[in-house]
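As structure tokens, one chain now follows by itself in the form predicted alone.
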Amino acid sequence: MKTFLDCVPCFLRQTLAASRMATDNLETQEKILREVLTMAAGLSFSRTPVHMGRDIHRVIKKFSGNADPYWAAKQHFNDEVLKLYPELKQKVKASDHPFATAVRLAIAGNIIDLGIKMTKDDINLQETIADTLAQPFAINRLAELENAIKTARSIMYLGDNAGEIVFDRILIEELPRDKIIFAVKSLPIINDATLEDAREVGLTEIVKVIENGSDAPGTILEDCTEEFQKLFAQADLVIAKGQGNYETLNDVKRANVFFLLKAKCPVLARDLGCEIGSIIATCNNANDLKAGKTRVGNVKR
């Protein structure tokens, strides 16, 4: 997904919020904002929003000297969702359709996104869980995903945020775990999950977990290690969580990349043709590309 004009105010809002988390020094916050304003003036709209997000947070770390401004928030959500784990497992167990319920819970966890939300206090987990379990899918390709899981010999699962990966664990426990490789970021970026977070929530005990080599809040393939790129290319099925992974991979030219997310951003919602807050289970357009069809975007620059 390309960057649109409406993304620019969001870049600046995120810069200000993140710089305040990184440092209390007003002069440093001003330097960060001015540097990002200069970057924004020359940004390429042909790149994804994730590219700019990555560059913004590199600036914040450089000027503040804080390598992980969201560390406390990540710890908070790992702890909070782990407390909910028994309750969430019971919801899946009691469901008439455990797989579909586990997918819905995984999508509910996508609300834990401090790239969109201003602070952790803006996130109401219990309300989001109840809403996600009840509302219809705006895009529903669950049947295709379930079939792809049954026939896949290897599955790569791309994680998104700390705390959210507890919800992912619940879904993974409904899948053939021996086929799964779970990928996390190699360096802290916003509240995205790292290997440390995967260990804390027990994911490393149930599936193979790898780092992707990147510090981008999505999956920019050229930023990732050769090992990750090889495993991504070889996987029969890729399950990608969250907005950043959709933005960076929705046009990738390979089949069987499924996206599970909440539409939290108006630009993304228009691109998907849905309302903000919608729950989405969709697939990339690789098959349409192979057939010579063109995907028509819904957003105007």
Contents of the next structure:
Protein chains: 2
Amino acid sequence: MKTFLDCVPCFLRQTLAASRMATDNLETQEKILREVLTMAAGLSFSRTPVHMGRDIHRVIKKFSGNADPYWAAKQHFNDEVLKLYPELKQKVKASDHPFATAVRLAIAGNIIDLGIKMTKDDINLQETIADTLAQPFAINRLAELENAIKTARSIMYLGDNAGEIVFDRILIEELPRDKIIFAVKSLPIINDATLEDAREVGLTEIVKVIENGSDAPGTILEDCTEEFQKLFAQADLVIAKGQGNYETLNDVKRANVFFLLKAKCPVLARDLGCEIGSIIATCNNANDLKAGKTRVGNVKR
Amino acid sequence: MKTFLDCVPCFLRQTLAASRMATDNLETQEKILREVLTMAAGLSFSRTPVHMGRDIHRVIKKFSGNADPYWAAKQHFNDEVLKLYPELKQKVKASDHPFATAVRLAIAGNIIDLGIKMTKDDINLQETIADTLAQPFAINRLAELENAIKTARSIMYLGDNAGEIVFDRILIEELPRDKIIFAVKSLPIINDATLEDAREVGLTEIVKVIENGSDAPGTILEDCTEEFQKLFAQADLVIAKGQGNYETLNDVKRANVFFLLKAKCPVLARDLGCEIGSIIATCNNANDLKAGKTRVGNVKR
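Cool, the form predicted alone is there; where's the form predicted in complex with another copy of the chain?
Next comes the full complex, this chain leading.
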């Protein structure tokens, strides 16, 4: 997905929120803001918003000297969702369709996105879980995803945020685990999950976890390690979580990339043709083009 | 009031909204955005937000070739509020305290601010009128204002927006009109009232109206004509409407500048120590300093 004019004020809003997470020094916050404004003046709108997000957070980390401003927030959400784990497992177990329920929970977990929400207090987990279990999908390609899982010999699961990966663990426990490689970011970026988080929530004990080599809040393939790129290319099926992965991989030239996410910003909601707050299970453009289909789920493209 | 870091994302949001008002050409919108980003990177935070607002809208007008992007919106609100005029007059007439009711209505009219609200559809006049008549003042220095009006030999009334000036007319009709000079902007800036609007709503028939010489969405004294500056200095009392006038005149070095406004943005609400949506009748810092008072209304300074 390209960057839209509407992304620009939001980049600045994010810059300010993240600068304040990174440092209390007002002068440093101002320096960061000026640097991002200069970068934004020369911004390439043909790149994805994730490219700019990566560059903004590099500036914040460099200027503030804080390599991991969201460390405490990540801890908080890993802990909070681990506490919910038994209750969430119970919901899946008691469900008529455990796979669909586990997918819904994995999407509910996608609310834990501090790139969009300003602080952890803006996130109401229990409310989001209840809503996400009840609301209709705005785009529902779950049946295709379920089929693709059945026939896939290898599945790459691209994680998104800390805390959210506990929800992902619950979904993965409903899938053929031995076929799955779970990917996390190599360096801290916003509250995205790293290997440390995957260890903390026990993901590394149930599935193979790799780092992708990148510090972008999505999957910019050219930023990733050769090993990651190879595994990504070879996987029969990719399950990608969250807006950042959708923004960076929707136009990727391979089939069978499925996206599970909550639409949290107006630009992405418009791109998907849905309302903010919608829950989405869709797949990438090339998948449909390859199958000779016109897009079925996304109203506006 | 100085510019805060939080003003920056808002400047960009306003830039985009105003660019879209000014032109449908996406390339022009992008050019405007890049120019404003470059300006913002070098922004002086010691100036008021109104200075940047003025500069942003100069860029928009220049790049789009549209000298008055809000012309239709101004017409719309002049017409809409003129329709309400009899009903509003009736409210004042039926009131136990016509002056206070007229002040409340003048503050209600301050909601018509397209620098903050994105489009005219974001403004609900009837709801705002009802709320403003009922809600307590967050800062209430109405008694002092009423006294100052009684003793003043000359009053300068600084208008704010088109449509809003119909509400101002209702307040002015409760005041000693012959002592009042009403000031409007000389050039179109956002939806601020110009001489054309003052004529349209009949203000010119009941009071002396002058142009201030400026194209800023507030009162930057050094931008104003010598005549305006002289009248401003000589007036015994200044009644200034809206956020822009508060931002530019709160630190002015003369006594008896009163502000009537609705707090519509988080930065200004924090400066005033009130909640967003509050109604405010306050006066400038120098007024209190001269009287040897500590500030009485504003919690945080």
